[in-house]
Structures are given as structure tokens and as C-alpha cells.
Amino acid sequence: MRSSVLSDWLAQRLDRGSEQPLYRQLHRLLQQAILSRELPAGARMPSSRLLAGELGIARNTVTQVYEQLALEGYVTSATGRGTTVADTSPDEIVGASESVTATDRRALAAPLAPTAMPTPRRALSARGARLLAGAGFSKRQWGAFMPGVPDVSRFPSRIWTRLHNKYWRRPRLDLLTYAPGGGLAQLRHALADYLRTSRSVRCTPEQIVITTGIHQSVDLAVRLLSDPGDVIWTEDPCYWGVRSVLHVSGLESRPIAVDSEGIAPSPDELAAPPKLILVTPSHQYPLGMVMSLARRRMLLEYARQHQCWIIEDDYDSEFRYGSRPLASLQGLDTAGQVIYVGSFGKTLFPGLRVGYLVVPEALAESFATASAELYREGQLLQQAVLAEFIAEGHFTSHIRRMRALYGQRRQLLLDAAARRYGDAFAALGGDAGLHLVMQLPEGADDRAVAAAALERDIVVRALSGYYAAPSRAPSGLLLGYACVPDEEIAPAFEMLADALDATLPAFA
């Protein structure tokens, strides 16, 4: 390509009104011309002075671009020989064999004709496809009636900022590096004290492993306590996020139905013990029932007899309305079969990304080492702030305030639903947590209702999506009330009801 031809080609493509600097534009265009072989290997580039003059730009700009291209291997420069285009053909094709003829080399060096982008030879793995097919992630994470989201606007940010600033005024070097196995000792001690008094969890600080949340906690437990092909029981319905973790774990997940007392395995299911059992005994997610004491004792005895591990997800245990929070399943365990899992996502704010496991004493060192080996955790400064936040009593005070607020909002939602539908409205799980379940008529398409609500800027989740077989699941809607201001609950429910009536006229 002659100098004038190259200059004309570049001039047509440079956008002098763009926010992108001319340097970056020129670099990209020359890179593109070399890779497409518009500028073939061995071609001599115009001098920086000549190209700058033809383009009407500063010579330093062209010089910078040439120097960058040389660093990246697109061109070569030598005193007295100027700048020439380097041979960028793949090494494993050109020059890799003596059988490559001169004709072959000329063909490879020729400019490429425009073609469609090639189709990747490999699509997603079966594991990846399963994960995405069941994905429950929502792009909306705030507003009426998004389930599972606390009111982060009520978080005591001034207290948090004061504690945070305390550590930055005189930074501790040990808080700016990777976390030790298990997490910051200061937080593990504060958390052990809190769990013993509030959740009846029997543990020492050494049994606690700090994670980034429920997903990572379950992932770590599954990796250390099972092998691909092992069986895990999950509640049906269950939290979609945990189900996604299990989809990529290589385990065989067996959904077990729940009744009014929690997970309810049949005699046939009991005859084939699993390796792991994942339950939410304090507040079943998403239906909200509490596992009875008799069922808890049965499950613990079954796990002891058959050497099963129980993973207890203590979901929303702090938020009960009209009764005290229930003691943990782990507190009843005398055989060391329970892995207790919790997080601060609902009690403080989801973006904190701090969770924890409480593991049997015999497994503590193994879990701490594996966590450091797999995840290379950090966030120690955040953990230090959280430890002081708990130790100074701010955590329990915040929970008390939020429990009262959420209880009030729960009642406002129930009142709004009763005004619109009277006795036709039936709610499940409304005495705890951050959401309730609105039952729909049998055969109703809850996903269609959720889609219609979203068109009105109302976010609800279809209950059927939490079941292993959505097509055979009961219909309902999960309505989160925690992050909805009091005055917006009734108007937002009216918009939801309009969507519901338009989609299911028989329900009106």
C-alpha cells in the first residue's frame, strides 16, 4: 500500500470529533490493517514526518504510535531502514514445517476476504448449560416487591464510617494482605459470642470460617465433604442460588418434598441415605415453615446412623414477628454432623459479602486451609470493622430496629392484600423473614403474572421456579416487603393486583 493510499485510507476512518484521542484511533487502525494484511508483511511504512503531514496531525502522535506498534510486535524499526511491517502469521502455521511452500506463504500473506465470524467449535459444557438453564439472578435488586432484599437505607452508615476511618487513620499492614485461614481472628471471636447467645450455636472461634456468603460456604462444604456422583438431598422447593451451586458441583441432587414440619423424606427415600442433606430449618425458603423439634431430632438421628452431613442454612433466622427466634439445629447436634451456614447479607447489607460456616471441631483446620487455598480471601479491614460493629453492640441493636420495621411493613402488605381481595388472598410464611408467598389458583401461570408485573415496574418471583419440576409445582408469588418504604406498599400492591387481574381474570 503506497503512502498516499494509506493516508487516504486512514483519513477516511479517523474521527476528529470523537472523544477517543487520535493516538488511540491511529494505533487501532494500523493494527487492524496489519492483522487483515491490508499492510502485508515486509511492507515499508511511510516515515512519521510524511504520514503526519499527509494526515495533518502532530508528528509526535505518529511517532508514539509507531513505537507502540514496535513494542507489540506489529512493526520493526532499524536506523537507516525505516519502519517495516512484521510477519504476524501464526508461528505454528508459517515456518512450522518445511512442507509449507512459497505458494502457501503467499496465500497466507494475502489480504483476507471479509467473512462471517466463525462459529465456536465448543459450546458451553453440560455443567455450564445446566447452570444457566436454572439461573434465577435478576437484574433488578431493589424495589417493590423484590424478595430477600433488606432496607439498606436504614443501615447505620455513620457508625460504620467511624469504625472504618479508625482503621484507615493508622492502617495495620496485617489487614492489607491476604486473609489467614478461616478469616480474621477478631471477627471469629465476636461472631462466636453472638452465635452462642442468639442462635444457641455451640462453637469456638476456631470452628468458624469466614466466607463471602452462602454460595461460597455451600460450595466449600460440598467440595470438602463429597465427591462427584455423591447424592445430596435438597428441600423442594429450595433457594435457586444454592441449586445453582449444586448444578456445577457434580453431585446428584435429589429434591425432597417439604410439609408443615419441614423436609419430609418418604420411606423409599430414607432407604437410600445421601452423603449430604441441605436444609433451612429455622425458616424454610421460600415457603416459610419451621422444622418441628420432632423432625429435627429425626433428621439428626438419621444423619448419625448413616454418617450423613447436614448443611444448615440458617436463613432469615433473626427476623421473626410475634415470637423469639428459634434455636439452631446445630445446637442440638451431639454427633458433629452439622455444618452451620449464615451470612450478614440480610441483617446488614448484601454488598458487604461476608458469610461464615461453623464446622465440627475435627474439620476446622481442614476447612480453614481449604478456604485459603481455593479462594485466597482478603477483605480483612472490612472484617475488622464488622468485628467491632458486633462487639460494640451495634449489630444486635440494628437487628432489633429492623425486626420492628419489617414486621410493620409485613402487616401493611397483608392489609393492602386483604383490602383488595378479602378472604381470597392466602399468604404463606408471613410470620418470619423478608417476604411472604401469595398463593394463586391451581393451574395459574405464576411466571406470566410475574412478567406482567414487571411491565408495571413491580418485581415479584414466581413460586414455581423454586421447585425441581416447575411444570408440576403449585402457583404463587414471592413478595418481598423489607426494602419497600411504608407509604409505597399499598400503591405498589395495587399495581401488582392490576397485573394479576389482567393475567388471571378469575382471581379478581
Ligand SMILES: Cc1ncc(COP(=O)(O)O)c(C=O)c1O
Contents of the next structure:
Amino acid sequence: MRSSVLSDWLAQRLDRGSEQPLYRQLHRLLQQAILSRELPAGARMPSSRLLAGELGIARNTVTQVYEQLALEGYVTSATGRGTTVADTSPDEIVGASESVTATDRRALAAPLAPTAMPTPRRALSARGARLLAGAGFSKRQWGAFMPGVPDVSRFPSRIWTRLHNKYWRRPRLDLLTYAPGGGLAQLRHALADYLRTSRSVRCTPEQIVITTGIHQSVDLAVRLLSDPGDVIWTEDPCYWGVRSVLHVSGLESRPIAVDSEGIAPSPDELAAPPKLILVTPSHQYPLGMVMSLARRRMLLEYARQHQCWIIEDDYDSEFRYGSRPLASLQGLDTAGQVIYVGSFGKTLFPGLRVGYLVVPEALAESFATASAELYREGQLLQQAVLAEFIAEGHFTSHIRRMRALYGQRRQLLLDAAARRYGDAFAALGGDAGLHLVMQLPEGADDRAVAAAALERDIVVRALSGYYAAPSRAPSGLLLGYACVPDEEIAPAFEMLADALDATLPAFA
Ligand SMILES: Cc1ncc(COP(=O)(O)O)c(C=O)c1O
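Okay, that one was the form predicted alone. Can I see the form predicted together with the ligand too?
Once more the chain from above appears, this time first in line as the rest of the complex follows.
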């Protein structure tokens, strides 16, 4: 392309009324011309002075564009030889120069608009497809009756801000860099004290590894303690999020039924020991029962005999309304086979994304190193704030306040349900946690009820979705009450009841 041809071509396309700066427009047009070989490899570019003059724009603009193109490898500049189009041909690598050229010629004719990302030609991996097919994530994370979400509006943000400001006023440099494996020592100490006294967890600070939550803790434990193809027992039903983490890990999940005492493997299942066992002993998720002491002892003994690891997910045990929180399974373990995982997601706020693992002493160093190696953790300043929040007693006071509040909301929900349905209303869930399970008649389509509720702006989750085989699962609805203001509970339940009546007229 001769210089005057190039400047005519550019002049037709530069939009001087556009919000996009001339620099950016010229840069893109020249990129297009080079990619499409309108400006072929080896072609001399007009001097910046000439091109600027012909286009009637500042020379500096052209110089900057040439410099940028040179940095990106589209042109080369050498003193005395001016600017030359570089050879950007992909032929030798992809052997598809014809189609590339044809595509780019069309692109050259196209109006100047931000280039859309091409649709990826390759499909998802089998693992990726499996993850998405079973995804349980909901875009709505707030409102009546979103399960598992605490009342974040009650978080003592003034105290948090004070502590935050204190650390930011003169930030310690070691808090602004990557985390040492395992997380900030100050937080691990504060947590060890809390877990020992409140959860009967037996640990030293060195056994604690800070993570971004239970999802990451389980991911790390599974990666370090099992290989693809190994079997993991999960409770049936169980939390969809952890099930997804296991799904992509390549483990074979074996759903094990639960009864009133917790996970209840059959003799056949016991005859084929897994590598890992994942349980929620303090408050089975989502049904709410507590694992009995006999079952705990059976499980620990079985794991000891068969060299299995137990992952104890202690996601919301702080919230018991009629009795004191129960001791952890980890506290009964004398063989160093329990990996305890917990989170600040329910006790403080989910968006904080801080959780922790407590691992047996012999594994502590490996877990800390692996966490740094895999996730390159940071957020130390936030960890320092959290450590001080705990050490100053705000954490336990917040839990105490929230426990009273959630207990009251739970009762308000039960009252609203009783008013509407009387004895026909049956709930599972024990007197604990942030949600209860409303039982529906056998065979009722709980997903249809959840969909009808959503049309009325009420979020509930269908119980059947937590089972490995939803079509054969009991029917019910998970109702989270923790994040619903007191005065909204009864009206929201009425809306839900309308959805229920519309979907299951026989229930009323
Ligand atoms: C049983 C269970 N485990 C883990 C989690 C998630 O924990 P985190 O937010 O710390 O990843 C949840 C969230 O609802 C849960 O219900």
C-alpha cells in the first residue's frame, strides 16, 4: 500500500467525532491493516511526519502509535531505516494462512468497533462439563429465605473499620506481601485459642492453615490426601458446593445415607473402605441432625482400622439455640486422622472469604507449604484485622448477639408456618443453624415449588437437589431465616405459601 493510499484508507476510517481517542483508533486500524496484510511484511511505513501531515493530526500521536506497534511486534524501527512492517505470519505454526487472511480482510472492511472475543472453538473438558452440569450456585445470595446466609447488616462494621484503619495508617510491609504458608501467625494463634475453648478442637497454632473458606479447605485436603480415582464417602444429602469441589477433583464420590445419628454406611459399604470420609457431625447439612457419640466413635475406629481420612465440615456449629454448641469430632480423635474445616462465612459474613483447616501435626508443614504453593495466598492485613477482632473479644460477642437474633427469627418463621398450616407443617433441622427444612408430601415436586416461589421473589432451595439421586429423594424446602428482618418473616412466608398453594393445592 502506498503512503497516500494508506492515508486515504485511514482518513476514511478515523472518526474524529468519536469518544475513542485518535491514538487508539489509529493504533487499531494499523494493527488490522498489518494482520490482514494490506500492509505486508517488509513494507515501509510512511514517516510519522508525513502520515501526521496527510491525516491532519499531531505528529506526536503517530509517533506514539508507531512506538506501541513496535513494542507489540507489528513493526520494527531502526535508526536510518525508518519503520518497517514486521513479519507476523503464523503460517509455519498453524498452516492456515489463507483463512487467516480472508478473515482479516473482512475485519479490515468492518466498521471500527471494539473487537468481539472469538467464540472458543474447543469445548469444555469432561471435568469442566461435569462441574457445570451439576452446578448449584444461585445468582441471588440475599433475601427471604436464602439458606446459609447470615445477617450481614448486623456486622459491627465500625469496630472493623477502626481496626482496619489502624493497620492501614502505617501498614506493616510484611502484611502487604504474600502470605507465609498457613497464614498470619497472629490469626492462627487467636483461632487456636477460640477453637480449643469453643469447639473442643485439639490443636496448636501451627496445625492451622488459613484458607479462603471451606471450599478451598476441602480442595486442598483432597488434593493432598487422595489421588484421582480414590473413593470418598459423602453424606447423602450433602452441600452442593463441596460436592462440586469433589466432582472436579477426579475422586469417586460415594453417597452414603444418613439416619437420625448421622452418616449410616451399610454393611456392604463398610466392606469397601474409602480413602476419605466427609461429614458434618455437629449439624448434618442440610437435614440438621447431630451425629451421635456412638456413631462418632464407630467412624473414628473404622477410619483408624482402614487408614481413612475424615474431613469434618464444621460450617455453622456456633448457632445452637436450645443448648450449648457441641464438641467437635476432631476433639475425640486420638489417631490423627481428622481434618477439621471451618469458616467465618456464617459467623461474620460470607464475603469475607476466610476459613481454616486444622490438620494433624504430622501434616501441618505439608499443608502450609502446599497452600502457599497452589494458591499464593495474601490478604494478611485482613487476617491481622480479624486476629485483633477475635483477640479483643468482638468475635464471641458478635456470635452471642447473632445467636439470640437467629433463634428469635427461627421462632418467628415456625410461628408463621404454624399459623398458616397448623399440624400439616413439619420441619427438620434441629434447634440449630441458619435454616430449617420444611417437609413436603412424598413425591411433591419441590423444584417446581422453588421456581414458583422465585416468581414471587422468594428464594428457597429444593431439598431433593441435595441428594445424589434427586428423583428418588424426599421432597422439601430449605428456608433460611437468618438474613430476613424480623418483620419480613411472616409476610415472606405468606408469599411462599401462595407459591405452595399454586403448585401443590393438596398441601394446604
Ligand atoms: C455444609 C457447608 N459447608 C461449607 C459451606 C461453605 O463454606 P465457605 O463459604 O467457607 O466456603 C457451606 C455454605 O453454605 C455449607 O452449607
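Since we're looking at a predicted model, the values are computed, not measured. Numbering follows the first chain given and starts at 1. Here, rigid core means the biggest group of C-alpha atoms that superpose within 1.5 Å across both forms.
Rigid core aligned, does the Cα position of Arg81 differ by 2 Å or more between these two forms?
After core superposition, the displacement of the Arg81 C-alpha between these two forms reaches the 2 Å mark, so yes.
C-alpha of Glu261: shift of 2 angstroms or more between these two forms, rigid core aligned?
Stays below the 2 Å threshold, so no.
Tell me whether Leu477 is among the residues that move between these two forms (Cα shift of 2 angstroms or more, core superposed).
Leu477 C-alpha, core-superposed: shift of less than 2 Å.
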